[in-house]
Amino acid sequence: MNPKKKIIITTALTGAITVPTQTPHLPWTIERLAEDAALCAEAGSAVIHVHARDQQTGAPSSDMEVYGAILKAIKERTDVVICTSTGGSFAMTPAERVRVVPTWKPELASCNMGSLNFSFHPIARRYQDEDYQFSWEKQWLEGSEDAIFPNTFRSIKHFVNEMKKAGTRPEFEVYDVGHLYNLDFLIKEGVVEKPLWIQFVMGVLGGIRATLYDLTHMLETANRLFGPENFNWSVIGAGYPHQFNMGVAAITMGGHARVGLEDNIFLRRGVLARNHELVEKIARIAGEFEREPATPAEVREFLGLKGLENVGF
């Protein structure tokens, strides 16, 4: 894969701060994530970002056994390289968060760098009590104001392990510079090594702004701190319309893109979006670019990965 000429377009299907009653086009059955997935690798996706919902109710889960259908109804609708997230929610201990690497032994898995106050509370300030379709939902907006998302030397180290023994490749997510400098420690204690899968998360309430300043300098950081041959990224731009003004910054400075429901709900302004339509967009502005999305048996060989039937889903 020529990266000059490929772009890996990755969608976050779900997540777990969007909340159900910001739109009804969020996935979070089994069914319609599978769906939502399938139709996102046809529009040219090539990785799929999954979390666990609860099947009644829409909240983030940790239940292995949801988890695992997921992957498996997905694996049956496409070959997509599937990346699970061990970033789960900061309702969550570090130990749940993991546990679906060495459960479910996926080929590529989210590994964040640096602890963060990981909050989304002006969005509750939306909606009034009587809006909300579930009764959890304004007390998890409302509490990431004061909850920490942690992620820990000795934590980051053991999920590291984990994918190891896994077969897993991190995807580490990098929220601030200083997330750059937790990662070189960690190579230069022996516990990562090269060469790197980065994404730039920007615009999360905790974290690094998403302007092209900002994108600039972390660039800069990790081409300091690792040398550009030994790291490929891709960029996460939180909300509208950071999605696709960072999104647009990776295209034209050689990086990839991520986009979907978990990071941003429009697909312009005032207009709610469907997962496949972001890819669409997505897609179609790196085109103008003349940079076509990459297929998954490409970024499997890109990055490395141990292949589809290497999984334990």
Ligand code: KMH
Contents of the next structure:
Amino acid sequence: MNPKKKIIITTALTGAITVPTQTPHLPWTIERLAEDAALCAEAGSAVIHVHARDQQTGAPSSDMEVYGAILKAIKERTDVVICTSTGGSFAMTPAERVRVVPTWKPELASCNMGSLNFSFHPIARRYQDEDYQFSWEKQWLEGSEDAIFPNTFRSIKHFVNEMKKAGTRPEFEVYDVGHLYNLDFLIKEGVVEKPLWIQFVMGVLGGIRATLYDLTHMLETANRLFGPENFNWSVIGAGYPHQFNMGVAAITMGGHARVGLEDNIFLRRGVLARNHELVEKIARIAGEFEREPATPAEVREFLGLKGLENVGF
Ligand code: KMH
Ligand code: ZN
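Switch from the form predicted on its own, shown above, to the form predicted together with this ligand and output its structure.
Below, the chain from earlier opens the complete complex, with every other chain and molecule after it.
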């Protein structure tokens, strides 16, 4: 795959931040997640990032049976690369978050590179008590004001080692410059090996902002620490319009892009999106810059993944 001509579009279908009250398009049942994955794949997304949610309430869940059922349902519909979340939610323990790796042995999994405040409490200001669809949602949003997303060195080392055992490639989520230094430390310790697949997470409240200056700083730091030949990168912009601002930056700077309702619910200002519409939009913009969506087969080869025949679901 020539990364100058191709772009890897990842879709984060549901995550653990967005609540059902925010948008009727948020998929959280097994069937809707599989349906969205298939539509996104058709629109040009080669990687689907997956979290599990409770099938009755839509609340983030670490139930391995539900997780497995989602993975199997997606696999039945499409051959996309599935990147499972080991970020889970801030309410889960690291042990609960990493369990998906030994249990389902995915091709790719997120690996969060440092601890941070991780808050989305300002979203709660948009709603009155009677607006909420489920009883957990208000406390979920408001409670994040006091949340720390813990990713200690010992825990990251454990996550990386579980991924090695399962033949799962880590996608390193970096939310701030210090996380790149954490990655560098773990390379020097022999825990992490190059080449790296890095996701720059821009605009989480508690991490670095989603501006071009900040992205350039992250990229320059990664270039200096790892050498540009030793990593490939994708970018998340949290919220609207950051998802598209950062996506366009990636398109023009040789990176790859993640879209999806985990990070942003709007297609245009005030217009709620479906997942595949976000893929269509970023694919269309990328096409204007002569970068076509990479296929799952191209991504497997480019990232050196073990293949769908070797996953545990
Ligand atoms: N929630 C995103 C900002 C993960 O799932 O491990 C980052 C993320 C991390 O997707
Ligand atoms: Zn996620």
